[in-house]
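The chain below stands alone, shown as structure tokens; this is the form predicted alone.
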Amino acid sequence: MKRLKANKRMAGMIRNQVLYTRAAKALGRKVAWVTSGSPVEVLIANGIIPFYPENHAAVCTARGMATDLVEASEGMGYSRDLCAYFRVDLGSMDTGRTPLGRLVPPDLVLSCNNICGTVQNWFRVTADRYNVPHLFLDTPFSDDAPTETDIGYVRDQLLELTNQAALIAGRSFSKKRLLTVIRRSMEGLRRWDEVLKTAKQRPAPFTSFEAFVQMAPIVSMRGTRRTNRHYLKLLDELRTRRAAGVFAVDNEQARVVWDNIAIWPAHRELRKLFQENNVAMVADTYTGAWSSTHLEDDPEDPIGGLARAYTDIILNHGMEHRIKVISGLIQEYGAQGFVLHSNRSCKRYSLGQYLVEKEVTRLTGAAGIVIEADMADPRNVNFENLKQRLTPFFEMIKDSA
């Protein structure tokens, strides 16, 4: 399949995000480094420009810089068993090497543990390095849906966090500004959800390989007009492609669902392997996390809507919830199989996958496979081993299609 025009536009958006942080500094505005699961709306509403180290680490890995950067962080005494995104970013901070040019140091950092516990320590290290405030949002882990007590606990923290962000930015809190940003986020989430759901079509014009790339704006530019324009144009492009008979996988013969983060060191090779075997990866648990986030348009209590949305994240729930999500995706997208990426860098995401595999197969009848790799550290990715594991699996699910 020819590259999406949206890829070139999005690459420019990522470069521009760095330029925005530089412009903000020049204009005396604040820049925050944030985790992907943080309530960025409260920062944007206060005129603070966000930058996402996790997204930066993925870009570094895709550009072939990860090995040198993780080795630099390990040379500082950090274990190889730690998150590769953390090690890539720390190595970049230490060496100054980045594919995005000069990065602007943060005026504050914001982290939230709804995706993992590593980010709390990662951003504490960052805050100490730059001697800036570290704002932290604690979201209680729950087996399934969060309770009202959980929501109230997070809401109280968000109120304090919002006031602190306004104080750092030199502004007073405005409910009207926050609602405006929340509504932009809601629009972006809806459009992203529409993009992902184009993969329901047979053959699929769009797969998770494209989604892993195209998710960057909804993760790192959520709540902005440019993100919403980007996804509107992407939807138009996908509709045009489908009308012209251009699909993500030629002669699509089977469909699978993916669990966990992309394997960036082998992303292109895996995409080609799926295409050569006529298998479409039509949905995944990672990119869908940003489409299912349910921000609430509540003029009276916008903070409460944020509290509910950022507490109810797939990684903030137990295995039973994961089993429900994967089973639901298999049924919704008509998949014959599912692939569980046992990600060395992300223990929380990979916990219990053999149990998940067994239960999802029992519930749906779809075949599953667990593959071992890493989202960013090339030293922990062996493409030939992945190919040897996946090729017979593909043949099996094609026979059952």
The other form holds:
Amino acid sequence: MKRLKANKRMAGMIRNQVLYTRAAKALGRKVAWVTSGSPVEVLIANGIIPFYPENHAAVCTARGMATDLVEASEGMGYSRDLCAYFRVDLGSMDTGRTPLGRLVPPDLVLSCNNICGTVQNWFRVTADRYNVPHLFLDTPFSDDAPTETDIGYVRDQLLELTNQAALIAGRSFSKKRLLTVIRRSMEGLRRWDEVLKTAKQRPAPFTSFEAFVQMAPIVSMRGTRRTNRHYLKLLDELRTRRAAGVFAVDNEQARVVWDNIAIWPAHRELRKLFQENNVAMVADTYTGAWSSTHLEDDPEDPIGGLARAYTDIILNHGMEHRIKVISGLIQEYGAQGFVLHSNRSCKRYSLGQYLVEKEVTRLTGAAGIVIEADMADPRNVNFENLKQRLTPFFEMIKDSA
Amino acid sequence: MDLEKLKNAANDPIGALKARSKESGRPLGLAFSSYFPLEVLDAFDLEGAWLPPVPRPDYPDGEAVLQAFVCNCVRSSADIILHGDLPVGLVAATTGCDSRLALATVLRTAGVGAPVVMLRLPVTVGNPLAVEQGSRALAGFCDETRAALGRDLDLEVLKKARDIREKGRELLTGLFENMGDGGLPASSVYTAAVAAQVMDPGDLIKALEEAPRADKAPVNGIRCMLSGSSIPSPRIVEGLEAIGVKVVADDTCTGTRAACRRTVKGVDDPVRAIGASLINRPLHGPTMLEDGHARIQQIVDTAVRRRAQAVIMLHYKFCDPHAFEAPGLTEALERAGVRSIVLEADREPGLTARDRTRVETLLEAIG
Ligand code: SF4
Ligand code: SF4
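Mind sharing the form predicted together with the partner chain? What's above is the form predicted alone.
Below: every chain and molecule of the assembly, starting with the one above.
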């Protein structure tokens, strides 16, 4: 498939985001380094510019810089078994190497454990390094859905956090501004959801391989007009392509659902492997995490709505929930199989996938496979092994399609 | 101190748990983390215990459900429970690290023949919101357990169990305070701490109170502190003593961190008081996010106060919370003039040959 025009536009947006933080800093605004699951709306509403180290780590990895950077972190005493996004990012902080030019150091960091326990430690390390405040939002883990008690606890913290952010930014909190940002985020999430849902069409004009790349704006520029414009244009482009008979995979013969983060060190090769085998990866649990974030614009209690949305996140739930999500995607997108990426870097996402495989197959009849790799540490990724495991799997699901 | 009883329990914790359940006729309530208040399990008419990691080369049942990149505490716990020969009445899981979360949800999905209920504790400490959430979390755990077991928690039993277990923790704290210096050698103290995880609380107190006596001569060697996760077996401490380490201070999940909790006074509702004590405890593990660097400072202060010349960090392979703190702790210790070393425990009960050599090198460097 020819590259999407949106890819080029998006690469520009990522570069511009860094330029934007530099310009904002020069104008005296504050920059926050935040986790991907943070309620950035409270920062943006206070005029604070967010920057996403996870996204930055993915970009460094996609540009082939990961090995050097993880080794730099390991040289500082951090174990090779820790999340590679952390190790890439710390390596970048330490060496100053990044494909994005010069990063703007944070004035504060914000982390939220709705995606994993790693980030509370990672962002503490970052806060120490730059000697800046570490704001933290504790979102209780739940099996399937948060309780009202959980929501209340998160809401109380968010109120404190919003005040702290306002204090750091030197502004007073404005409910109106917050609602505006929330509404912009909601629009972005809706559009992102529409983009992902285009993969329901047969053949699919867009797959998760593209979604992993195109998710950057919804993750790292959520709540901005440029993100919403970007997805409108992407939707247009996909419509045009479809009308012209351009699809993500030629002669699509089978569809699969993916669980976990992309394998960035082998992203291109894997995309090609899927294409050569006429298999479309039509949905995944990762990029869908943002489209299934249910923000609410409650004019009375916008903070309560944020508390609910950011606590009710797929990685903040148990395995039963994940089994439901994957089974649902298989049905919704008409997939014959599913691939579980056992990602050595991410324990929260990966541990227990053998059981997920069994259960999802039992519930849906779709065939599953667990592949061992890593989202960012190239030393844990062996494309030839992946190919050997996936090729017969593809044959099997094509037979059942 | 009746070391024999303690030694038997520490050397064969699974055997001890089976015998305890058989003797009382009650099933076991098994928890995985020292953050879990066992008195609550006692009050649900269960034999409350912390399941210690049992080092073994293979864990067929655990490895069938969990990938290789998990700490041996979690792998071993999954294996023991899924193996199915322990009379388990309730699995009391606790939040904390990502691996422990996975354990709870894996056990529930795999189906273990007993309810798996999770105590969902906050991860921040040092603020009133978290203390309140700790109390609510424990109340929520009790509600879910009540529904799962179809019986209520006995408040009178809870109060008694709370007091007796607290006494056990106080006695253990005392042993750790005097470890090495006039007190028992570390291997005996850790034997008591490992045994405390699985023994009946009354039997434990009796064993600890019976005329304290050391079963071996005081250990001579370089004064060291042990920091880290669960101690897989007292054999690891014996191994250290054998090469000239005199352990005089502790910061482990099996040791002082498990023993330090004291019930919050002045709160009428015992469940709330216990819940608050989980967050208000004086020592926390690295799964908790404290203001500043309270934990690191505490370790450094203890090492200095106990005149430790080195800190041995005994971390499990694949334990993220401890791995994250190691570089910062190493640096802080260095600034205080205390050397340190990180050992990675996995499936071995004692010191590996490689670790022995590394510790010997450290000891030589200290002189
Ligand atoms: S990859 Fe996993 S462990 Fe790393 S930051 Fe993301 S969710 Fe956390
Ligand atoms: S804190 Fe470390 S040793 Fe303990 S269960 Fe978690 S990963 Fe394992």
